[in-house]
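There is one chain below, alone, in structure tokens, taken in the form predicted on its own.
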Amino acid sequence: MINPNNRLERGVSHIILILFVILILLPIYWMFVSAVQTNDNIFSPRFHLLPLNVDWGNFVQAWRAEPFGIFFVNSIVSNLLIVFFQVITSSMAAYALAFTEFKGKKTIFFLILMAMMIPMQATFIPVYIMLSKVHLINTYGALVIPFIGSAFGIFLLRQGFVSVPKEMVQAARIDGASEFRILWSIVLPNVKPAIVTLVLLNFVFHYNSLFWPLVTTNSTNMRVIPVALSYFLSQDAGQQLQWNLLMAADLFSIVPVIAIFLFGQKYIVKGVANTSLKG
């Protein structure tokens, strides 16, 4: 028999969760309502939860307002390259921190944690100067190279690696397996949630990044989605700004992010759970 107190607690918990879901989804719903209306309807003094006049052509007009095809390609290609290289570099560094013994290992791990606290804005000037000296500004190199290594990626994978039994690694070494073989065949298959979490979080973070692409690119052919969306805000201010087109562009711009989260949401929960501080 179900305890009435437990039933009441569950009911209250569900109500609170439903309210939080509504609060989270309300801005997205309002984006949709604004995207299918005219500017006059958006700023109508009459409150309305449903669009007054639906115009699906706003999505077509927003797409044609800027070369979004180029922007999508630049965003996806640069983000995939960043994720690819980060998985390689982070997994090798995390393996060294988790399964090898060397002098100063704890100090290096501490410095990695400290590096996670340094914002990009504190280092972008010297990085920009170095990229400029090798003529990589306004190229994929400028978008990708500064993020090949990631302190967060090393931390995340290291915390996942320490959950792999060391006996498995030691047995593989006794059998003559190389360190790269152990990493590829034993460790990585056992930490798929951590790897998928790193891929998803990195992709979403860099997909939404505006500051660095805005600084290092200066031509339409190299611009990315966040920079393209900022073009709408650089037009006339106030009600002359085409808010309906901006909302339409926002909606089709977040489709890749929503899709990738729906694909990997179950791995994210496992991956984050494995990052509890260990060792």
The other form holds:
Amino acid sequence: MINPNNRLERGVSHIILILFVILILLPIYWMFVSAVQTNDNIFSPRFHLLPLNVDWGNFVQAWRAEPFGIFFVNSIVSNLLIVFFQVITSSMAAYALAFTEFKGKKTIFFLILMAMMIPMQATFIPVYIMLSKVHLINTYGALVIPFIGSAFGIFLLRQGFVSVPKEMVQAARIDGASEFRILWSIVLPNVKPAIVTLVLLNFVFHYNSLFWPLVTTNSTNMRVIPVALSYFLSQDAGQQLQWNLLMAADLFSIVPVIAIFLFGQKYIVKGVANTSLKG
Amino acid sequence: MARVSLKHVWKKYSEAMIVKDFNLDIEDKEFVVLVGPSGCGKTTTLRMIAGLEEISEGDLFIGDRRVNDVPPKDRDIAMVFQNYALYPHMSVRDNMAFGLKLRKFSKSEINQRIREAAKILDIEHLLDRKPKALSGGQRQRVALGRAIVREPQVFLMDEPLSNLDAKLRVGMRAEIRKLHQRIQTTTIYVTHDQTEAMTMGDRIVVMKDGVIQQCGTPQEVYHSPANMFVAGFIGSPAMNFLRGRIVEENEQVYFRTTGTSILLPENRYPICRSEGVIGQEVILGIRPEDLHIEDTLTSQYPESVIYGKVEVSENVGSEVYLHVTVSGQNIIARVNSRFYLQPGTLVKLVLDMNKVHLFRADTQEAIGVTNQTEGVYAGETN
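Given the form predicted on its own above, what does the protein look like in the form predicted together with its partner chain?
Up next: the whole complex, starting with the chain shown before.
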């Protein structure tokens, strides 16, 4: 028997949760409604929750408006490279911080935390100048290299690594494993949630990133999805913005992100809970 | 298999001295137990032998080789940890094979060693399971298995039974002893449990504050404790201590505490005189089982009797622990269960004077060595 008080409590918490879900889903729903009707209908003075007309052709039109195939490839390749390198560099740094003793370890960890507090925009100009000097502007190098080391990634993985019993690492050392072998064979398999969390957060962050790809690439062949979406916002004077096409493009742009979230959702909850990174 | 020698070994963390001037020679095939309370430096010592902690000063030898600067993997040791430290993502078989694979053993050799170890430890049916599907006792067996497949020169065990329940611990204690008798590998075992130390070790090293207090066989440590710490730490219930003074009257030497005088056996007179404790404050130690309550004994040895009041009687089945107040000092007597007495009862207890220990009140060191294992009342039942 459920206590009536408990039942009431559960009912209230469910209602609150449902309200939050609506709040989160409403913009996405509105994006979908806008994507399947004409621009005029979007701005129709008549309030409507359902589309006034349904025109799936907006998706085709939006896809053809810009070379989205290239943008998808650019976005996915550059982001996968960022994620790949970041997992490697962050896991090695996190391993050193979590499992080895050396002078200045605390200071280094403190500096890493400090680095997380520097706004990325503050570093854009010097990094841009460096990349331009080595002729990497408008290449994958410009999109990837500045992000292969990440203070946040090191912090996140270090928090995950410290949950691995030190004795396990010591047992592996006595067993004869090298530090690389311990990282690869013992530590990483036991911190999957932290790794998946890093991959997901990173992928989403860079997939959504507009400013850096915008300033470091200048040819259509090197542009990425967010830059392409911004094209829909820069129409010639006198013409109405094509909100319906923008919404349609937005919708197919988020497919990879949704897919990757569905793939890793069971880990991300564990990962965020384990690393005390909430909110 | 090898000897292990620690010569003047120190461990310092900035200002703190964790292990101080540790000297110990462990013979080949010996089972040595390091025992002491938390923070006494026993685990740090073991970890220095394993190579997981740096040695601040001194020399460590495994066999004839000085290994201070040799990494753990090249010391030819295997370690069993308190929390087992099994690799949770690997099966039992892979856990046991990991170290052998890294040492490039052939597949057939690995399989053979795993089969043999699994048979010894009776874990053959668990080889394909993951650690989380095992009970605590089974995990401990796997941890032992992972150590023995390596066939190392030295086994290091860091409180391996602490995470097990009391019953299983008693069983595993005997298993580890049997295992040692079978494979005869030099073993260094760390525990805070004096019963474990007493029952398992060929030799016991009692530590406190990073210093060896006494090193000897369980019998030696029990019957001839070097100081009050060892006397109080080894044995359960702990040894009783009575504070008093040594006095000499009419060429007889007494231990005198408030309201009570106890005549010391004649063989103690020369020691008391030569050690200069006549007239000095001392601590008398007597184990709970060396206090007797039977009327025949109390009337036979009136000069060894103390009077007290029962505070609590604890019945543990075969015997009773009487908590008695004597001259304001609390002592425990371990007597036959038929002497279950109500609180408030006045009792006479007779001390087995040949098993009495005397300690200096200032240094707490034992006065003379009393290596007695046979009591005056041996053969008597209490």
